[in-house]
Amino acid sequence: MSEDSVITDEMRAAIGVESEPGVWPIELGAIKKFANAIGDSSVLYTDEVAARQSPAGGIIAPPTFLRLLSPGAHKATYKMPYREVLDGGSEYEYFAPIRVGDTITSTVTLVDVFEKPGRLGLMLFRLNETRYVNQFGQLVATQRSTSINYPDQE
């Protein structure tokens, strides 16, 4: 890294530190409202009778429902060098459905920080992994996301 690096010792120390948990009871009404909001009329999300007859065995949450289940506060904090931020994308991996009556615990961990030069100047990339675990301790999904911070453009 160059002398001009914006990666601080505090950022490096935050790598691998898991956040406080966010704990979320999964309710039928929330699943139905979410499915309606995203325009997904699948019976798996809205019709108990039809969903019970499906391989899912009952109503489940749509995959993107995870976006509602935010983790708790970060335990390791650091000052951000830039205010501007872009969503660099997310990648999900699913292991089990989220069902009505589940309680999902979500935590996030900073897994890496690095820099790259760009048109706008030196950009800071932060890679996070969010884990979603049900009340049985079963990992139901992971989300790997990238945030890109860059200098203010005046």
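Rigid core here is just the name for the largest C-alpha set that superposes within 1.5 Å across the two forms. Numbering follows the first chain given and starts at 1. What you are looking at is a predicted structure, and each value in this text was computed from that prediction instead of being measured. First, how it differs from the form predicted in complex with its partner chain.
- Core-superposed comparison between these two forms: the C-alpha position of Ala73 differs by less than 2 Å.
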Given for the second form:
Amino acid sequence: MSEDSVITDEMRAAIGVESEPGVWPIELGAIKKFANAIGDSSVLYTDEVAARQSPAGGIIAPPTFLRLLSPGAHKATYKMPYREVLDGGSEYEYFAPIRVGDTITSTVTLVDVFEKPGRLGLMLFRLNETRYVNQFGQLVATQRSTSINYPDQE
Amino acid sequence: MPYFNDVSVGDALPELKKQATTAQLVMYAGASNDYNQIHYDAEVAARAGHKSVIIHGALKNAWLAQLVTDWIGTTGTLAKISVTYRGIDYPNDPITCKGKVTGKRSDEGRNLVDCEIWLENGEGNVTTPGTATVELPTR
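Now show the form predicted in complex with its partner chain, given that the preceding structure was the form predicted alone.
Then the entire complex follows, led off by the chain already shown.
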């Protein structure tokens, strides 16, 4: 197993470049399906009458529904050295609710790339920031996420 | 549903128990559009060094968010949630999401409460620590 750095100039050049946008109409069915899959029966995601009587004023998307609203392709593409990938962590910040009927545009920017030795060999960490904007141009949320790529374990 | 005035540092959040079946992982894969085979194909998971298919990190994130939103109800607002996937979790293992209040502050007229949150596996080990900030109404 090689311990040499796999970070390329191509990868470094991709830092700070915003992706193509992903454009996502927000549908009630997708919210209900997501809430059911995570096992969260809050009325805010499932019951329009009860949700309308709450401060939210209607059905909203669960906090991690954002995961579904993928940005478009990276403009600056770079080759990944490893096939195996793990999700390292996530930080969401919320500024406004996402409602049924909204259209959310998401873009992602590579913020940093670094390496650390670990249990699975020399691991490649990529820190990305995704921005979610609604049809009114309002920033509704951001996510900073860490992806970890590592060498094949055979 | 808690009011800002009534919350104290050290308060525990009501625990949230979860136990994923492999069927739930497939439902989550579909609902979240995440088709990484490590979550539903045992051979792929074994090749990556795991004893079985593994729970999506983002599903654990969803559970920790639910821990907080169940606590604050429909009158509070989740402002921020941060999680680190430190350990792998597996379907059928009984999982408990826990949290406690670590701070209270007012910022530009918003009454914010900071929490430490974490997810424990069936052996009581913390696999997924994190933090959350919520905005609560006042009495």
